[in-house]
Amino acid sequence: MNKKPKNLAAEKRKEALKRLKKLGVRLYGQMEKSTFPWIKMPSRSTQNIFYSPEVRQYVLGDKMVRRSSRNIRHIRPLTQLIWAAYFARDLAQQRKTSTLRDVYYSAQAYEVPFKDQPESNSIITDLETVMGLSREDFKVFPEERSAIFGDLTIEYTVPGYEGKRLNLMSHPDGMMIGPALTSAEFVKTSADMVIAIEKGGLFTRFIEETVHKKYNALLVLTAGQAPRATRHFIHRLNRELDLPVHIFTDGDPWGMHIAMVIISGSANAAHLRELTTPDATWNGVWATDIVDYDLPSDALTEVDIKRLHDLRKDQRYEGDLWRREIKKFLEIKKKAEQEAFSRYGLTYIVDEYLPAKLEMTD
């Protein structure tokens, strides 16, 4: 693949600016009307959050709030969300980035203050739903703590770096993916796959073995629960290159949910597109695996098992692999970490569980 890149950021950011604007407009007819300033959104009520098949994720349905200044308990939510709309419509015009934390301490200069970050979080979520974007295109990010690494050329756009290139082999621990690596373009690559790898410890072993090299593979350390920002860039991966994406993680029902997440995103997040690759497969650690594998394993704790009970319910996970690995945990009652594996040798995982794992799937 290499392609002349298309600044899809600019366009996002032309579009947020565009959107923001009409937002600020309808306020203003409401109050030079003489009408109190009222916002109408989509509900983000668990009763109005659907699992759609179609999409293969969960949407929101056609509930829909209104927020009114006339109505006194409505009047602090609306003047935050007009504030957070202000302050993002601020850093698209000076193309400028912003964490959550720093939207929750910046409102206090403006004297619309947040009781907690989560308060302050609910509020820009309100805002994606009311703009119909992310925060993203917002510029407003989570702190980074995910990472990649393997061929990928992609060129900058955010001021000060624009045009400029980077492969991302260019640091043996990684890049970070941040906002300067979401926003980019994607220039060449020779990958064939993609591997999104939960544990830092494991991604530095692949590293190390030279699995982006033997596989034709980009590593993309998730740190756990995968970011938003990284799972719209493996989304991104997978669309825009046509990189299959194969998820590796711990062996428990948590490692399953983090999979599922890349997959088919979450409940926090049904009003938005982009953030999940429902053709990204989960190829361990399985149940199957501590078995076949004769793993070392600790014992599922009460909140595992109920925790498997409760994805055993959830219609995401109906497909035969999910339904047969959820039963085996159940039945041998164990889990184990991805780490595991180094009973057998420090380069097992690479040279035997790896290549096994991705025949499978091809």
Given for the second form:
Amino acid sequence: MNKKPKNLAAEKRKEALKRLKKLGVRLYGQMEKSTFPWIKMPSRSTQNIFYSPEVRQYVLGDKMVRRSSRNIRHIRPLTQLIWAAYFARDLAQQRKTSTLRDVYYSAQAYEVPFKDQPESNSIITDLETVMGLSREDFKVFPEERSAIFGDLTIEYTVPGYEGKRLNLMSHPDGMMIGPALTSAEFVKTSADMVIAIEKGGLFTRFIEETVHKKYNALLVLTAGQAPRATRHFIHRLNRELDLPVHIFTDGDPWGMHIAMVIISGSANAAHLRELTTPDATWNGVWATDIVDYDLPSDALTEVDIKRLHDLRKDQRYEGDLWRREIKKFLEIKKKAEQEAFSRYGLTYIVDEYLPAKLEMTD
Amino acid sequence: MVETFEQISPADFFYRNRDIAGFTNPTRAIFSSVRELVENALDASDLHGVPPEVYLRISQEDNGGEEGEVYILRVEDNGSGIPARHIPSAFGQVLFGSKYKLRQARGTFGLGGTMAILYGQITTHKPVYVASSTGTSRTYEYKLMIDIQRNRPIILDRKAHVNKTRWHGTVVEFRLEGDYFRAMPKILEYLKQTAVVTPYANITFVDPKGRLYRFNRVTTDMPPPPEETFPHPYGVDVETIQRLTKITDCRNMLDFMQKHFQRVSERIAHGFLENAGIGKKKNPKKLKPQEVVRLVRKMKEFKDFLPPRARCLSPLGKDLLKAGILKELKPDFIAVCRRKPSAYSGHPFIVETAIAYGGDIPKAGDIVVHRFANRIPLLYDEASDVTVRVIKSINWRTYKVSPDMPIAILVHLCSTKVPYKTVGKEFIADRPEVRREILNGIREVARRLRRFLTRKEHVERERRRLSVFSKYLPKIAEFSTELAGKKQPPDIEKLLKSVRRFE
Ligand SMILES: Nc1ncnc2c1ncn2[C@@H]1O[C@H](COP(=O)(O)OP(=O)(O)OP(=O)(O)O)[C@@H](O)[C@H]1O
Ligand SMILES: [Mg+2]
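In place of the form predicted alone, the structure of the form predicted together with the partner chain is requested.
Let's see the whole complex now, leading with the same chain.
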């Protein structure tokens, strides 16, 4: 498969700059007319978050909130929000990236300090909601990073690297899915599928065992709960390259949910799109695998069990597979890590388990 | 074994029971001595109608390495002075005084100053030195000791001098054992609070280290002096009646009732005597003991007597109370209240209250309470005092008061008979009538405090509100200008002006 880069990133950047300016012009106009500057945005309160079966993810309802500088309780967060827009505009103009932590500290220089990191993060989420863009679009990234390995050639769009191409097999540890990679264009790939893996140990094992070759796959390390940049990246691999996505996690409610967030997203990101991959599949480790493969296991803790009961009530878990596995977990009251396959030798998971599981969901 | 019986003199009695007069230990002793002498000095100037000028000095005496510290206590005043013939008894005899009258004064028992001197004598065996003049052509100097067993002064020396300047006043100096440095905080607090209720006085204090403390007057206005009155029928006992019948020159009960009691008119006297079943024509000197007893009982029962007159009282008045508090506490807010005269058991009294906020008042974690009775600060046994109990009984949250606020409450009780629990004059007993007046007085000033606090809160909130707007609006303007790509920030003056509600 061979694709011509559309320079999506550049378009995104232009779009972000356009929307940021529009926001500024609106606020400026309000003040010129001597009205207290205000903005309106969809409410992110739990009452306004719904699961949409059509979009197959959480979405925001019609409820809007108004933030006005006339209101003594609004003026500070509103100022912070407008500052964040200003900060994002600066990043976009200078084609720089920054982290959530940077945002928190930068605010202090402008005397609009945040109380703490959560407050700063929540203002960034407000900005996403107002702009209808995700923070990665205006170059604000979280700290945690995941990785990718496989035959995919990308073309950078970040300053200094524009036009430069790279094959993601160039480094045996995989390539970090950071700002440069997320904004890169896909040029070509020979891969037929994406395999997402929860843990670093197994990711390395897969590379060593040349899973990418044996299965024609791109390997993605989620490193626990996948960061939004990674979720978006997986989404793009699925959309732009038409690659099916298979997810392997630990066999416990937490692993199961890592897969689910990649597939259907989280309520926290209900205001955003393009973070989900509804057609991705969770291939293991299932509760039924623990039984079928007679895997070494640990007993579920009380917290695990409570989590399972919560998931059972969750709309995203309505599919047959999910219901069956939750039921099985609760029945056997056991969990197993991906490494548990090592009991059958180091290559067993690659040679036996993986093909069997991939077949099952094909 | 045969019991021996003996009689002791009043001086002997108080010597043996000096605890009840506030001379429990060296610390209390020096504190009590200071206050008794200062109170006598202030009484003397109040009575004379001159703004007091009180000089107090405590110096340490080298007692040759003996155990216990000996101090020389000297108090000078510009008061009425004491007629020469009364000087020895005034200072050398317990239960001798000029203040047994029905008239408000600090002193009442004829005991305080003399107790201090007595205490000095038993701890140092030294005489007291007194100099005084009533403003005549002579001043008199005495050296006295007290014959404790006989309760009589012993005159060691007496001198008369020419008084060219017609000075009037009194100087008292004597030695006593004490612990000044322990008593120091209380003494200073006492003087400070005295300055609060006596804003027309100059008080100077030189302590044993030679440090000078000055409490300056802020006014020369003095509260109108109290008038001496007759007892009210509700407040007399059998003994009082018997004494009156001995000295009276009235020939019949109708005249007797009108002449020796306050608020008894001819009409009321008629009504009362009929009610009591005592002949109007009867000669008071011929009342039989059981008739005296009935008279007293009927006096207490009779409903038609008018309430006691308060002219014998001398409250400070709102202005002076305010002046005193402003001078010593420098508060941001002050409310004072003077209740109408009231009476308990025939004794008239007036309650004055004040509440002050901020200034030099400490944030003590609780309301600071200053108690006064007949212009005496009461510093000990606070927890037992009726004022403190009343304050504790109030739900302060309804007045917007929280414990961390700098608030002081002052309560001044004026009466011809302050219901002290002890002769040490430290705390006031819980009489329902007195309690009610104190409660109402405090409530009244507390209501005004609430108005002040509400307003303050409002202004505070408004100030914070304004500062929020003037902090953030310019920033919004700045960032929006940048975002919009404009050169000039929009004019937000109008917006800022519109949030300024109070200007
Ligand atoms: N500085 C003074 N100037 C004028 N008279 C004084 C002075 N000190 C004492 N006296 C007179 O001496 C009397 C006795 O004083 P003392 O302090 O013993 O009793 P008191 O003041 O009458 O009552 P209390 O026991 O309540 O103090 C007073 O009543 C007063 O007549
Ligand atoms: Mg006295």
